[in-house]
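Below you'll find only one chain, the form predicted alone, shown as structure tokens.
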Amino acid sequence: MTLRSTIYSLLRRECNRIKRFTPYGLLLTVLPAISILFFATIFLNGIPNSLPIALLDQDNSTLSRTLQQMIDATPEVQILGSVSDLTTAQQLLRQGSVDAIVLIPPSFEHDIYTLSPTSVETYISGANILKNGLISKGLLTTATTFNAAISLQTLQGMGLSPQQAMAQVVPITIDKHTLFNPFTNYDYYLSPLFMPMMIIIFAMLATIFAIGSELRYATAKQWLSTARGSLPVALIGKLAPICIAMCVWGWVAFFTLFYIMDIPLRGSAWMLIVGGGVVVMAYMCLAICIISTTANMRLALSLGGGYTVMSFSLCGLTYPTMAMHSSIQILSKFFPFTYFAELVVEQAVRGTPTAYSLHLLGSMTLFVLPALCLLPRLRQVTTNRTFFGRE
């Protein structure tokens, strides 16, 4: 019997296991479309807009209501509705109706008028960080620009030309350039690496669902002897099904990505295939060495999932890595998905040379080494009946 006939017997042997064991099955198809669908759709607006507030007029005035109106010409909120008093937009506010409350207070006019300081009270939850600083921002520009104006209407009246005048109340202005994402689009940074993330998973369980069934099961010595006795083997046609499903699933995710959502795509293409292939092959070593020092299928899949849900944590996508205390930096080397959201950052936002990208490669191969050290133990857990038919 050929080597090639041995891994077609062993690959025929899996397909069947796939169509018997519908969660497996499911793993491989269903769940990975229905991943990219959910993500291709969650970011769709990009940035969140028309966040609720309430607002607090006890001025009444020509020019309160002129702020009122550039507040609620801002995109990031939107007034939800003005409010009599402050206790009801405290109400609304901790309810979770509104966002934030907006108090322009009594004689608001007459002070801008007489030259008097005045100010305009703002209630943010904190709650969100998100929704926070978006508010923040949009308060913030619509006051600086109302103060803009109040203060060029005040000098033009003093005798100033317009130029003088807003040289006057701008003396220095900030030439701001936002490189590689200039719209702050949350679906340009988080989509390229949420839909890996979520194919990343169902690899890691699906390989460990595949050799820890032959466990559970007592079907392992079955599994060899297709393979006549030679575990590398054996692997290879149990796991191929496996990694060519996810990588494919991982082309999908990217020509939907930069093709269909029309992500900008700015460094190579070649590579994030390439990268995508090599951080799939790590974590199905790692699901290896999991399945293979548990001898549990329960305990792995459990252990599994919580490795690969802890990958997105800690790549310091939406809290730097450097910011993290530095024994949580040292742990974040420890998961592929690391050097794997670098990688999508280089290529796919900043479009940094390939050369400079090598070595993520690399780091993710590296990956590899843990599961070919644990092969004897899983001959051990795959040949001796004591670790069979555990929960």
Given for the second form:
Amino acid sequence: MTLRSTIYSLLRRECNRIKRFTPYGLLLTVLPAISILFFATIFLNGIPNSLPIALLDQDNSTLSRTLQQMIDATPEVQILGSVSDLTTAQQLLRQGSVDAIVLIPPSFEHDIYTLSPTSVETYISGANILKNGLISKGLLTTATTFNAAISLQTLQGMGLSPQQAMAQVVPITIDKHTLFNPFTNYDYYLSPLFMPMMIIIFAMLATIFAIGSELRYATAKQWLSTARGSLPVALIGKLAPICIAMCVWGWVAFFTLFYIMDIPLRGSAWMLIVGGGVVVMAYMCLAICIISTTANMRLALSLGGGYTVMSFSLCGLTYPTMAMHSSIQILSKFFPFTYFAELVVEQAVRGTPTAYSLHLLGSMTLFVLPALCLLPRLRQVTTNRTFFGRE
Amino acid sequence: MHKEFFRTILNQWRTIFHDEGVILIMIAAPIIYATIYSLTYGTQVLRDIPIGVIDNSHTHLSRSLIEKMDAGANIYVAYEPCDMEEAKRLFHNRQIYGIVYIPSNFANQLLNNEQATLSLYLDASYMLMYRQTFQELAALISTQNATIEYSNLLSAGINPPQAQAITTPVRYNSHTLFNPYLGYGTFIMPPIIILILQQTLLIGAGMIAATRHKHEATPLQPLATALLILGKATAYTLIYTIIALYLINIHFKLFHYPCNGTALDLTIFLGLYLFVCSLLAVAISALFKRREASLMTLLWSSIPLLMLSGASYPHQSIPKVWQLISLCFPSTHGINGFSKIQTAGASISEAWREVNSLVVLGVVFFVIASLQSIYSNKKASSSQSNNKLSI
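Just the form predicted alone so far, so send over the form predicted in complex with its partner chain.
Expanding to the full complex; the earlier chain stays at the top.
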């Protein structure tokens, strides 16, 4: 038998196992498809808008109604009927029917015209900081515009030209450039990492199961004999289907993101494709480490699954790593996904010159090494009967 | 009959506490996860983001502006690159996350009462960094504007209170409720904890069911079937109530998460939520023929379920189809109801929508579990008679 026919028979054996063990098959086929579909459609509506707020107008004047109209025209929020007292408004807030309360005090208009101090109070729920950010931004912008309009009128009334009045009210203007994600769109920002995140969960679990089930169901000897006793050949034959399936799903994910969803791809597609392959292999190699050391499939699945799921929180995309406690910052370095997240941000979103991102590929590659060191241990557990049949 | 019910509970407990795999998933995992995630988000707020300022004005005015930027809580001026090329290099090296450009005519224009422009280049590839940086700079510039206008009015001979009223006709006072510092942990941890309870319960119960599959004599009478289902669900609920009590009374206090719900409301709501999760666990547990199957097929769903619940991306903004699907999972209602009661301090009657939905789901899951049990009994008895025939 040549090496080629050995690998061929290993592949055939593994494909039969994929068919026989339903969860194993699901991890390589249906579940990645659902995940990609899910993250391709969940943010379809773009930036959240028209978040419900309650408005309590205690003045009921022309000016207060003008402000009310301006607030209602703010894209981020939508006034959900006006309420007559603060108690009702608070109840709506607790029930989650509204996310904020705007309060216009009595004699609002009178105070403005007589140049007496007055104020608008807003109470915004901080329970969801994403919604809070949108509402705060919308209301602040509207309040600023309202103020500027009144200020301008007063100054023009004092004899200033419109330009002079404008320079008086807004001496410094902001020329804002929102880089890379001008619409601060959720799709652009989260989807390119959610999809790969799901793929590495599947890669990790499938790899642990592929090797672990040989121990659990005491078929490791048969596996090695199919490989004619060579552990590296046995591993290649076993892991190739998983690796190929995951890389193909990775390409499907990239295609969905950058062609179907039209998320701009500013950097190098090749860096992403290579990086995707490396991160899949890194997690597969970590899976080999976990199953070799525990020699217990159920425990290995729990540990490996738990470890992989944490990758997303630690990668720093949503809550930046620099804000985390220093011990957690160090911990995050032990997750290949952290480097992959930086790679995606640089190569998909920012369009960083390739040279700046090469070290990330290097860091991810390092996660392959521990698996190589643990091959002797894997040989031991796959040939020694005491490791078989553990629940 | 009561005896049967209590025997089921005791049996389930015996199984759980004799199975280290199940203990790891059902008891250790919720606590370990809650702790690691809490540590990750423990710092709560992102501060001290490094930015770069290109100062082409080199005047007293621009210097003082840079000093004010440096003094802000969210940002500090890490570098003062001499041109855009250098700034870009610093940016690609991740040494700065935003660039402020002060043009050479900045001070001149201000002194001549003309509008001056500041250019901001902000990195939106990390949403939180973008938001913190922009808020800080926008607030700073708006204060600066008000100060300039105010002093100009004073020098034009207008008295201070009037100058104040012209500059800021309406004071805008924004109050953040429930999460005063807009902490990331306070925002995301309560939903994560509620979700972890459901996920570990489903996986753990699936593991138990697969272990007991072969040697469980299932009753045939409808009442006995109902008692068996309720007994199992009660057994899981009681264990999880203890875990939830620990998380809410100790973990939440330790990490300073909002604790605004009354003990009674929380106990009722969480008890209901956990019972419905347990019924779901019983209903689906027959799907798992092998111990590892539940973890392999359910672990991945945690991230999609969190997104479906509306805990981060608002529920109203997700596509209708996904909104409907999200209603089928206890986690969606559990997260929203818990956030109302524990974060916003709502009473259980103010969270009636979630309570209603959970009750409906509970009934549906109970019916599914009963039908499934009757079906598998029939199958088992027919295969038994087949066996007899074949013997």
